[in-house]
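As a starting point, one isolated chain is supplied in structure tokens, in the form predicted on its own.
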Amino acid sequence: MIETKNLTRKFRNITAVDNISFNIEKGEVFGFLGPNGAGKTTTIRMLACLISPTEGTATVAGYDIRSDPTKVRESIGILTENPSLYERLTAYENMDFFAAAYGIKTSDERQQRIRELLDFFNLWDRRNDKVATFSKGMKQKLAIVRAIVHRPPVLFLDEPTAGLDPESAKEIRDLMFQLSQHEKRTILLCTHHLEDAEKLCKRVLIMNKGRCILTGSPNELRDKINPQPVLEIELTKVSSIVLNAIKNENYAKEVKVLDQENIIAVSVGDARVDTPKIVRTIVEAQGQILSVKLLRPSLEEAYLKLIKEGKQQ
């Protein structure tokens, strides 16, 4: 649904986006991660045909961003980091204007679509209030309504949960999941909220200084910084007999007693295969197990480490 090839954007002597290439499948939620100034928003602006690339090209929904920008714009919905709404108009007047601009011609069709979306976001009761009276979170939800009012096959969402309370943020995540899974809409999600990326994205691309550092699933990013699985095992007591029994097994790459005296960490080759073996070894050594869990770095830990490594390169 989206394909970029060597996409580059320069502003005089500054290269904001440097030779980016990636593909996004239909119905996929694809995450864009990176610090401020990494080039994420510039990439989205090129794909949305708001600015032209200096080099390279891309297709969105089958249309080339250079030769067919009008068709691209018709096929997308976009939420910018600072969404602009007409604050002197009511919520309904804003949506009616944008729905007409997006080609929803009849008043009845516009009203039905607007009510459907405002109801979903609990904004219908405020439809006749001027947007200037809305909170930041309410304005954000209204901007998302504007982005999807014409049912575009591709969505560019720049920080969609910014400024939202936990309940509203969950509503947005639920909506994105529904749009991708049930309606097969393709979503490019630019976010600093790694919880959103972890819960929604099949794959993410980490950018820094205009370049792609890594593309992969959240699990692949974790494995990148910690390729060897670690099991954390809590015992009633850690004895030398238990420790020696584990250390004598080939599957135990490294064994550590953590600060808590009754917890050990064991690095293994394959957690799925080796966990039953280590449990059996401990039981046979007369150890009593309270819990076993697989330690995995969070997506945030993986992201921060990869960004740091990228800056050092």
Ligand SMILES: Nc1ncnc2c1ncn2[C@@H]1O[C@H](COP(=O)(O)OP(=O)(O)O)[C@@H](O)[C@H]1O
Given for the second form:
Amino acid sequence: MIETKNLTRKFRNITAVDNISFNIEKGEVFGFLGPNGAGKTTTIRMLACLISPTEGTATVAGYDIRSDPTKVRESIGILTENPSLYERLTAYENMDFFAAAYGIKTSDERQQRIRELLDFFNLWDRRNDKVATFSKGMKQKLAIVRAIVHRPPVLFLDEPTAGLDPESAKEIRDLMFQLSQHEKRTILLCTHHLEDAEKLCKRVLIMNKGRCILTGSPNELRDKINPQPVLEIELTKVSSIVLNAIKNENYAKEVKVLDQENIIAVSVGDARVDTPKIVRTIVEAQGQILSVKLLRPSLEEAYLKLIKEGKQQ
Amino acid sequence: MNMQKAWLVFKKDWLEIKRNWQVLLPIILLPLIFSVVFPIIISSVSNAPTQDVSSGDFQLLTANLPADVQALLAEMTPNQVMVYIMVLYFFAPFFLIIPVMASSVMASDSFAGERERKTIEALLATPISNSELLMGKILVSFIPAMIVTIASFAVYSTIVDIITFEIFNGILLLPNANWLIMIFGVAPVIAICSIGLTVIISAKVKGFKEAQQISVILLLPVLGLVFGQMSGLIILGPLVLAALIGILAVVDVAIIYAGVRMFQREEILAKNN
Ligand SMILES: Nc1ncnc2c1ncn2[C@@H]1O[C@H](COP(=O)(O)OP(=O)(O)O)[C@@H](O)[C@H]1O
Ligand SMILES: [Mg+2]
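Hand over the structure of the form predicted in complex with the named molecule; the form predicted on its own is what we had up.
All chains and molecules follow, beginning with the one already shown.
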């Protein structure tokens, strides 16, 4: 649905986006991660035909961003970094203008669609209030309504949950899930909330200083950072007999005891093979197991580590 | 170009401008002053004792009027001459300030203002084409500017006619051919010129305020006409007005062409951040 090839954008002395290539499939939620200034917004702006690339090309929904910008614009919905709403107009006037601009012809059709979406966010009652009186979160929701009002097959969402309360963030996450799962819309999601990326994205791309550092599923990403899985085993009591028994096994690469909690952390080669072995060893050494947990580094840890490595280079 | 889309942009911008006092105030106030205060001045002059009004104040202007007007004036009382010249000549070029100022205030808000308020990004993301956007925004500067120009002309004419009706024994001074050419011929081309220049200025500056401040320069040529006529150098007769329309029309084409080239949506966001 989206294909980019060596996409590059320079501003005078800086290269905001440097040779980015990726493909996004239909119905996929693709995550765009990276610190401030990484070039996420600039990439989205190029894909939405808002600024032209310095080099490289891309196709969106089958149309080339250089030769067919109007067709691209018709096929996408975009949530920009700023809500970009007319503060002197009411919520309804804003939505009605954009719905018409995106080609919804009759005012009945527009009203029906706008009502459906404003109802979803509980904003229909506020439709006749000026946007200037709206809270940040309400503006954000309104901007999302604008992005999807014309049912575009491709959506670009630039930090949709930034600065929202947890409840609103969840509403928006649920909406994104519904859009991709049930309506098969393709979503490019820029986010700082790794939780969002983890819950929604099949694949993510991590960017820093305009370059792509890594592309893959959240799981692949974690494995790349920390290839050794860690087992956390909670016992009623950590005895030296149990500890020594584990240390003597060659699959246990590293053994740590978390003092206060009676937990042993064991690094292993392959969790699927080694977990049963460890459990047997502990039981044979008279240990009483309360729980066994396979630990993976959180996406956040993986992300922070990658960015840090990028900075050191 | 799809005119429906241009109208859509027009309606949206108009809705915004209608609720913006910063924009409305100057474009209502100035025409109001011109169309009401000028007739009051005329009225007070016409009521003054005859010996106080010597045509000396307008000697330069009068001396350069065409022969047929001179002949007309020769048969009038000094008081009538005074009123006649003030109503039809002296105040005329002031009314060209209205389309220049109104259209540039509105164009500043529509172009530089929209970018300053950061609403331009979502607008540029829509499938409305460059020419439709530009057309909608030019119309929203042009149409209201022409409406206030014509309205102030109508108000001025009405008040003037009421005041001078008796002085000229039932002859109505306005509207006359000169004024009609000025309001319906010169005003539109001068408004377009001012809009085009404001589009260019708006692309270069940060915000609405600066765009407006720089566009004040546009008033200079019009003030030139005001003083030119006062000093008798230029008399706004049919020929001069026709020449003005011709010259401005050519300038319009050049400026709009340059404005279209400046209004490249792919670079509007890139330039400013
Ligand atoms: N219009 C612009 N002019 C100059 N520099 C810009 C412009 N837009 C973005 N940049 C620069 O490009 C880099 C990437 O910015 P951006 O794409 O907004 O990052 P992100 O969205 O990932 O935070 C930043 O260094 C930013 O300063
Ligand atoms: Mg950004």
